[in-house]
Structure formats: C-alpha cells, structure tokens
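Presented below, as structure tokens, is a lone chain in the form predicted on its own.
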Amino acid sequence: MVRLPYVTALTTLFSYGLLFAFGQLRDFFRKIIDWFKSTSKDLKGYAPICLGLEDFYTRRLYLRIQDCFSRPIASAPDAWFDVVERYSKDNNKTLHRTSKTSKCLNLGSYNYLGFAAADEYCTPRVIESLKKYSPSTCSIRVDGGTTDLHTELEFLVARFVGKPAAITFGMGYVTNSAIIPVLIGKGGLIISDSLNHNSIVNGARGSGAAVRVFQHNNAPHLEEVLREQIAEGQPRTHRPWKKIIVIVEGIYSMEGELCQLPEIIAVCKKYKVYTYLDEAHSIGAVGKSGKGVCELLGVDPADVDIMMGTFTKSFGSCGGYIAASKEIVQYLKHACPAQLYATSMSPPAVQQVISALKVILGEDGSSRGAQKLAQIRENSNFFRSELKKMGFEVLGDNDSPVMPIMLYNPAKIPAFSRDCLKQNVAVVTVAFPATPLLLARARICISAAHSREDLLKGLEVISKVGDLVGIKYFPAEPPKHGHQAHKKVD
C-alpha cells in the first residue's frame, strides 16, 4: 500500500485545488460569453448530454495533458516500436497526426512473453489459420461460431491452468463483466479487494448482488467482513446470504503486487464461501512453467472455485477464458450472455493463443518457453532492484512485470511522460479516476523481449528525467566500487 508523504500529500492537493479554481474561473467566463451567442436551434428544449460538472475534469485537466495518453504506433508492440507523431494549434484540445514516427524502447505495452511481435512458431500457424477460417467466424458461439480451434484451446487452457474445464470470450474486460452477474445475483454476497480492476467492479454492480469491500490484499480483515456478513445476514430479512463469493487479482495491475493468496484461500475455505481469482496480470507471466500465482504461491488450482485469466497480456492476442469444473463451464455456455450473443474468439487470435501455449509448454519442440519465462524474471527483478537504487518509489513486489512510479503531483505527470518521449522512451502515466486522485503515477511493463541493453537504456533516460522532474522521494544508493579481496601475509 502507498503511505502518502504530508508535504507530498499537501502539494499534490493545493496542485489540483489550482487546477480546479482556475477551471472555475473559465467555465464562468465561458458561460457569460456563451450567454451572448445565439444558441443552436436544434438543441432548443433538449437538456444538454454532458453537464459542466460531469466532464469538468475531462475538460479542464485531461485535456491540458491528452497528448501524454491514447499515443498512436505504427509498428508491433515489441521491444521497440513506432510511435506516431502529433501536434495541436489549439492548446491540446485537439491533436493531429503527422507522417513521421519515433523509434521508442516500449516499456508500456503488456507484452510479457513477446508473443505479440512476430514469433518463429506462432506467425506462421496464425497466417495459415487466417486463409483456412478467415478473420471472423461471423457468428456466435452456439449457433455458427465454434470452430475446432476453439475447442482445442479450452481443452488447452484447462490442462494449462489445471482446471477439469474452460470456456473462452472475445474480450478480457468483458469476461468479468458480464461472467460475475451470471454467477451471482440478488441475494447473494460480493466481497471484493478494494483495488480490484473496473471490469470486476462493473461486473458486481450489474449482478444486483450486495458488495462488501475488504482492504486491500488483507486476509484478517477480509475475515472479519465474513464474520460480521455471515452473523448478519442479508439486509432486513437477515436471512443467510444464498452464496458468497471472494473475488481477488493475481497481480494488481495499478500495484504490481501479488495476491496473499495461501491466506485468502485459508479464510475462504474457513467459513465455506467461493474463490474468484482474476489471473489476467499473472498467468503466463509468473511461475516456473507459467501457470500464474498459484504455481508461484504454492496454491492447489483445486482450491480455486472460478479462475479468470486474459489473452492479451502473456500471450499476445485478445479474449479471455474462464476455467472452473465441467459444472460451472457447462452452466456457463448456457446462460452466459457473452456467449450467446457476442462473436465468438477471431479464428488467428485463438491460433495465436494455442502457438503461444504450446511454446510455452514446451510442444514446440524448443526450449523457448522456459528461456522467455526465465528471462521476464530477471528483467522484471533487475529493473525493478535498480529503481529503487536510484530512489524512486516503486511498488510491487519480486517477479511482477508490473512497476508503478509514483509521480503524485498532477504537473509531473505530463512532465515525465513528455521528457521520456523525447528520449525515445515510450512510457504510460496513469492518474484519476484510473487511480486515486493524488496517486498518480508511470506503470512500467516489462517484457521477455528486452534485452539488457534496452534496461539499461530504460533506466539511463527514467533516471535522468527522474531528477530533471524531482520524482526521486528517497535517497539513492551510493555506486557500488569493486571490492579488493587482500589476504593478510603472516
């Protein structure tokens, strides 16, 4: 968790409280100058869609700093890429492209393992899949949209997670979403980590389920939320809650930590209540073979009731998949609306998947898997290990590819996204409402494909805009001299 620094904390607010009183004083202006104008006849009588306070902040921050967001590439999201350039003669408030692009080290992109450049293995078996099945199999999974590629895959997936079944979607947000109120409604309970990703938030909310919030990665007091919802029962009635599920993250994706999840499991099996485990950070990134934080963790797969994992992170295409017993699956392919009205999984994007797993398990043919998951480690624990060095504040824990900066006053932000660019280093900021409003900060995501050159690069450039900015909250180590082994002579 960030403990927020008082001097930090009391710039950040007057920085914002700025920000707002000027945005005040021009949307005053604005509507006096409005005032005057004759307003469109076709809105006559139509109350306005987007009130002044309703995009308050899209107007008057976001729009300030929008060209450190959204950045458009013209390449593969690789090591290195092509970063379009743009420009804008109107103070920000529109951006236009331009012809030219910058060759950037890509420390933003989610690409853990590398597959989402072109791969010896997985290129080849996705364009030959993309002339037998064509882009789109234009239909849903129950009427025309099942090919035997989506059938090999869920076979896949649940022999990779260790899972007796999985079914698959074409969109990781959407797992989540539109997963959580199928399994659980109105009477049921919702206990969720308070830094659980929106997709998880959206989809409690839309389940009609009540929602409790435990701290953060905290096992007691997730305890004591059971204990109290349990004696309490549901509101009014105080009738025993039909289910409870726990839903928790593998890796944070705005923390970079990992889940307790040996505790959590322990709480949950405790008092009887169901485990939702998010994966879409962890698998394919952590563990020996790949297999997310349960490997990692030491945790049985059996343990877990319902695991959810994405495509687009480790293994360079797009989707997700649940896997759970053949029950659950089977329940789910019924009354799943994902599955009975949205177009199944793109035909090469499932390809890409399966060549992705298979290269990891080592069915290729190649040692190739265990070299990339043995490489993301150590780049991940050796980028991380040298920011701190410096003094930058970095959380997360060993392992993750996922490294927050913290950058927290709202002028840093843009300041370090645009110096970075400028040395052809491409990295993402992140701020409100992504992140509480006075943590904002620079993921950095590292990859598989980084050499140590490319870290070291990295590191040079976020090192010197680091002190250029003033994000550097704690004192760097001194440079470490080669130490001289003299033996004494008696």
Second form
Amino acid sequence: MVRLPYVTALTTLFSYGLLFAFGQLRDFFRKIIDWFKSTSKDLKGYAPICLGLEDFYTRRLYLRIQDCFSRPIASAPDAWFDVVERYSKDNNKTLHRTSKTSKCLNLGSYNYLGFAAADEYCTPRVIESLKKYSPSTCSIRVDGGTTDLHTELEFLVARFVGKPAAITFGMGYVTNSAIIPVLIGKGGLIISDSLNHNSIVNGARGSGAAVRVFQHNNAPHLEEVLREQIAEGQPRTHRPWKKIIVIVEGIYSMEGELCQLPEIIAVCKKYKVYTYLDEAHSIGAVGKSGKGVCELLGVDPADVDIMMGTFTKSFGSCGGYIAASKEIVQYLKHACPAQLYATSMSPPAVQQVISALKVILGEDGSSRGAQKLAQIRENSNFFRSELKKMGFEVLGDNDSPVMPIMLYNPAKIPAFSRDCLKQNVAVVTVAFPATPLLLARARICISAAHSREDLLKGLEVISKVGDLVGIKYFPAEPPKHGHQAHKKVD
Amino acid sequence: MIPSHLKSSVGDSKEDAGFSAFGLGLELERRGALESLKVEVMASAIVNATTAVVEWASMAFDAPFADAVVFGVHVDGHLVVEVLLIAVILFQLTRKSYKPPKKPLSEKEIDDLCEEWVPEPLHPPITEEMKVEPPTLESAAGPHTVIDGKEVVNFASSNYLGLIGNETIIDSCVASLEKYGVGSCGPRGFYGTIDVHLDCEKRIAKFMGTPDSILYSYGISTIFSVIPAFCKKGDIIVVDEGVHWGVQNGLYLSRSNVVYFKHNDMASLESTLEKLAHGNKQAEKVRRYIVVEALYQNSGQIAPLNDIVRLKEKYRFRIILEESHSFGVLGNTGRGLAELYGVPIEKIDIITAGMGNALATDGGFCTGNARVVDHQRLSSSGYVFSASLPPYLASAAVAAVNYLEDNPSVLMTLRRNIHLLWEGLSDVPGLMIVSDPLSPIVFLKLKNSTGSLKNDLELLNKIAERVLKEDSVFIVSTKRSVLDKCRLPVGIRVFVSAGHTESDIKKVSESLRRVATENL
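Now show me the form predicted together with the partner chain, since the one above was the form predicted on its own.
Shown next: the complete complex, the earlier chain at its head.
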C-alpha cells in the first residue's frame, strides 16, 4: 500500500499545476506565432491529428524529460549492457544517436532468469533451429505454420504449468486481445482488477461484454460486486448473465504485488464464475520450481480455468500462451483470430522457450535451473530489504522480483533517472499515464544474472542518488553494529 | 325562501318519485296479484320516506344562517357545499399517489439468486471439425517442405520472394542471435530499443521514400494498434467490406463511426463519401479516414489507388493503406501499391504492413510523414505496452530489404510464376479465379456455391486434403473465425512464390484439375 505523506502530495500537486500553467502559456504564445504564419494549403480542410488538449501532456510535459525514456542499447539486455548516448540540440524535442556507448548496470529489463543474452545451452540449439526452419514460417498456424517445434512447445508448456493442454501465440499482447473476445461476448460479464494491464483492457473492450472493476486485490469487494451483479442481471433487461469471467494478474508489474489468489479463487468457486489468470511476470520467476503464483501460494492449477502467460520475461524469447482444459484449447485452436489470421511464432523463438523450459525443469542434465531460481529469490529479497533499510518507500511483496520505489514529484523523475545514468546504473522511471498522476515511481527489475557485487553497486548508487534527490521518505534503520558500538561508548 | 333552482329540483324529485313508483308498480303487476299488493305498500312507504327527507332538507336550507353575509359577499347554502367540495379536492391533490413499497433484495434472496444462476460453459460443444489438426511441417516452410516424412510442394506459405532459406538472411540472423540473444526483454520505452530496431526503421523509411517509420513486434497487431491511435470517438471511417479481422478489430476498438462500402467498388465509395460530406456540418473537428487494403487477403483483389487518391483529395479524407501482402510484391521495385500506380508516396497518409509475408520475417511497420510516426510512439497501445521485436527478426528485415533492392529481378520471376499458374488453372471445372492477375494470392472460388458457408468450406477442405494426400501438393482453403464480419465468399488460396519452379506450378494445376473434376 502506498503511504503518501501529506506534504509530498501538496508539493506534487503544486509542481504539476506549475507545469500545466507554463504549458498553457507556451501554447498561447505558439498560437499567436502560428497565426502570423499561414498554414499550408495542403492541410486546409483536414482536421489535425491531435486537437488542442489531446496531446498537451505529450508536448509540454513528456517532451521535457524525453531523454529518460526509450534509451537505445547496443548489446544484449543482460545484467550489464551498453546504453547508447544521445544528445539534443533543441531542448529535448528531437534526440540524436551518437556512436558512443556506456556500460551500465541493468536494473530495468525483464530478464528474471537471465536468459536474455547468449546462453550456453539455449543459443546453439536456437541457431540450429534457425538454420533448419528459417526465421519465419510466413504462414498462419492453421495453414502451414505449425511445425513440430510448435507442437513440442505446447506439450511442454502444458506440462510445466500443470494443465491438460496449451496453445501458443507469437505475441503476448495479442494473446489477451484475441482470446478474451472468443471466450465471452455480448451478454457476458467481465470483472477485472482495477490495475490490470492494457492488453486485458483492450481484450475486454473488444469482446463486447459488459465490464466491471473491483478494487485491486480485494477479495471481499469482489464478492460484493459478484453478488450484486448476479442478483441484478444484465443492465436494463435484468436477464441473467450468460457467463462471468474474473480476470486477475499474477504479479502486477507497476506495484510488484502478488495476487491474493487463494481468496479470489475461493470466492469464484462459490459463485460459479470462471477465472482467468495472467501470469506475464510471474511464470518462471516465482515459486519453488518456477511454476508461478499457483505454486507459490499453494493453489491447485485445476482451480483456475484459464492460465495465460508470456515468454518475454522469464524465458528471454517472445510470445504468449494459454493453458486450459483440452476442450477449451481445441475450441480456441479452431476459433481464435490470432491462430487464423496471424503469422505463427518464429521457430527460433520457439526453440529458445523449449530450451529455457528444459533448463528450468532440470532436463538439460544440469542444475542450472534450480540455481537460477534460488538466485533470483535471494537477489530480490536481499535487494528489497536493503532498500527498505535505507529508508526508501518500496512497494511489493517478498519474493517478487519487481520493486517500485516511490518518487512522487515530477521533477524527481528526470533527476533520479539522469543521475543514476551518470553513475552507470540504468533504471526505469514511470509516470502518468501508466501510473496515477501523483504516484510516479522508479521500477527495479531484478535478474538471476545479477551477482552480489552488482546488487551492492546498484544499492550504493541508488542510495547516493536518493539522498541527492530526496526520496528517502522513511527514516533509515541504523546499521546494527554501529548502534551497539554507540551504546558501548556511552 | 327556497331558491328557484332548488325548488324546481325538489318539485322534480317529488314527481320523479311518483313516476318511478308508477313504473315499479307497472313492472310488478306482471308478477302476480299478492306480490304486487305487498310491493305497492312498500313503494308507497319509500315515497313517503323520500318526501320527508326532501322536506327536511329544504327546511334546512331555509334556515336563517343560509343567508349569512361574509365579507360583504352574499353567501348562499350551495356555496358552502361548493367550498367543501373544493377543499376535499385540494386535499386529495396534495396526497401522494399510491406506489407499492420498494423493497431491496434481502441477503437471503441474493443468496438464492446466486444459487439458482447457472452459467453457460466457456466453450461450445466440440464438433468433429474442431478436432481436425493442421498438418505439421518438419522443415522450413519454403517452396518444398516435409510433411509426415514426405516431401511436398508448398503453396500455403506467403513466401512471395522465396526468402525462406536465403543464406544471407540466415547469416545476419545468426550474428544477431549471438550478439543480442533472442528476446528484447522489455517494451520500447524501457530499454527495449536496440540499435537494430532503429536501423531497421531507417532502412524501411529510406526504401519507401518516407521521412520515418515505426516498428511493431507482431504483424497483425500493427493495424489494430494504428487505427485506434488515430481514430477516436466521433471520427468517421469509410472502409471496404472485405478487410481482414485485424482491421475490423482496430475499427471496433477505435469507437468511431464506421461506414462500409462495397468490396473494391469505386462507385460505391464515391456515393458513400458524397453522402457523408453532405451530412456533416462540423467538418473542422472531425477527422475522416478511408481504410483499404492494397491486396485483399479475402479475395486477392487490388485496390485502385489512383481513384481512391482522387476521391480522398476531393472530399478531404485521409488514407490508411494496409500493405501486408503487397509490400515487396507490387510495383517495379517492390515498393508497393503507390509505385504500381505511380502515385507519389506523400499523398498516402499512413501505410502499414506486416513483415511476415514478402520479407519472410515477423513483426510489422507503419510509415508516413514525421508527425504520423511520432504520434504513434506514445499513443499506440501495441507499441507502448508490448515488448519490442526480437532483434534477430529486425536484422532479418534489414537483410531482406537489402536483398530486394539489389535483386529486383526476383519480382519478374514471381510475376512469371503467377502468369503460369493462371494459365494452368484457367480451365479447372467447378472453380474460377477471382483475384487480380498481378496478385500472388491466387484465389479460386466455387463456380456454384452450395449456399451455405459451412458446406462450401467442407467441400474445399476435402479438395485440399485430397490434393495433399494424393499428389503431395500443399494448398489451403480460406479460414474464417466466428468473430469475423467479412461476408465475401470462401475459396482456395494458392500462395505463389518466386522460389517455385515451372514444374511445381504445373504439378499444382494438374492436381487441382484432377481432384476438382472428381469432386465437383
């Protein structure tokens, strides 16, 4: 839970107000200057792509700090990578690449198990499959896009997750957007967590079903909403809902929190609604053997109707999957638009996931998988506890590799980001509209590829920059030995 | 003093009483003598009673207070009655109308409703056709591939330039894999931008002749992210009815007003634009778009770009051109539909394409003027909220574009193959070619449709299966999802590649002719 201090809230609001006022002033002058210059004849009669305030945020707020986002890199997104330096001649409006790079510690990429760079087991096999199958099949899955690699992957994913069958897609975002409309349509109800990802929101909107939101991670509120909705029925006609699906995520990427899965599943079973679990960030990263939040929280996978996940984060590849009962998967293979109209997943990417899964399951003949899983758990817990000791406000639960550090004020966002980069640590800062307006944060993603020295260096730099920028909102815990020594002196 | 109107009424009532008794008497005479006597007695008693009451009433009204004068107004008795009546009416009007009381549902009732509610299952009953698995390839999807251990000629992959298996492309991919790994592990905004992405964007922009371009990580997500980024609620979109599902989904997500025109029919487009131009007064704030595909997947037709550009300039619309199947295929050097028709590229506002076809890689791109591309970097959901394209696919795209620019003769080979196939399939019984002669998707539809989509598809699937089993030629029929709104006829799609040889083309024409003769 975010504990926003009163004074900070006031100063944040004041900062945004000031930025807004300045933005409006500059817009006003821009309008006057443009009035003198005539608009070109070609654009007459066409409405502009963005009117007035539609892109106000982009032009006046985002462009000021544009250099903190979209930083290009010139190497694999491993524990250390090369960030390309950019410069701007017109006050951040356009950025130009240079050929210089600086080696920085990577605390921003989703590389939970360290498969991002060339791996000793995976990469040779991927190159082999590339030579055999080419980078693409140029065909949809249902035509000529299914290779034996795809079939093998689906079996392996189903076995890993603990469901009878699975189906894979070439992109995680499309998985959500194309599956939800197939499962539910007009006359159905989708109840989704208030902090769900944009792909789920798009899928829910595209399905035509009614959408209701329940408070983030709040099972009693979910129960209240369910009771009300089942009793009321569809709006205006009061006919009963055809079906109800509750959509939650395993780890919420902006909060670092785990889902309260056992309570939510209990509520859903009681009211006969279907559950859809999006494990984009949690599959492979949490749980004793990497099987996700179900393993971590002790939930039987058979209780969740549909489990979705992506291969981008923990497996270092691309694509997504859905694991469910055999019948549902058969139906999806026949009806899902992403299977019928989209190019199938690239074969080398498929091989990467197969190899990564084999490493995690220990079937490659070594214990690297278990080592990686233990490493990421240790790294996350260590980093989080150290940050909390330093006095930062860190969100999220233990064991989750995602930890947001609260910044709040808009000016601290570029300050934190640029100062960290100067000291060769690359962090990700997130502001509106991905988070609520007042709650800007820096998000750290820990990887199994980080060694203890990397983490200590990261902590040192963040602590220094944190002091400089002023984001240590809580009192720091004094180190234990120092305290005792002080007592002794007394 | 009795007032005149009351007097007459009293008198009337006396007479009335008399008349009614008389009528009663007459009536009862019919019934019998004894009874009539009794009744007569009763009747006279009633008459006496009524007279007595009326006399008393008139006496009451004669009473002195009936002549009271209040505030100088002469108050008569009848006025009191009237005032009382008005008071009663006003009293009733002030009462609320009767509504049955509203009781909210009690907890027990909600419990009962929840118990009773039975949801539908998540999936409809599984039919036989749903259990059919597509054939599994055991090698690359080039012009010749291996299915179930047998080598077949592959006409099911949209590998138009024959780039699957090309050594240069594979080498650049291997170099990329060794340097960057497979995935990019992050969205474009958070360290997912790798220098190969930026190089790829520049290369494509240079090839197309536009200032800039933007890369998406999946072919189909390109169009359904671009449309909602530009079209918002209240905008007007005119779109061809034969567009594929990706476009339809983008239109639905954009929540704009969508108007369809007949498939590839310019007269229909013009009349639709005319209607919209007249109906709309608020022209300045509303953005208007025409969305067409350059080469339609659902029919193989090519959109007449010069007509569309002429109409767009006349009615002030912007064009969104979907070039997934025409990029790298149409035009002398493969630059797409604009080059084919000789239209300057600046006149087309937004061009999108998936790279999973001619370029034999994955992902998609969108290109246009600088404003169009910049806008998408922050407001296109498939770009902002999704991981970026794997770097090896971006380097494959660069290598493919380089190859195309260096070897434009591959387009001649492709065109020759299409021409050969047309000749071979011109006399197949029961099937007719409906695609454009320049289109590498040769679309065959049934000459006599059975009337239902399902039966047509069954028939076509049977033909495709037999062709694969008996002649080792891999062809496919159209696939339609339940969510697809397109109503164009289904058919068999033969994807021609520049990598096919003459014998391959002869084989497929002969095989189709033989199977079609037997089945149709």
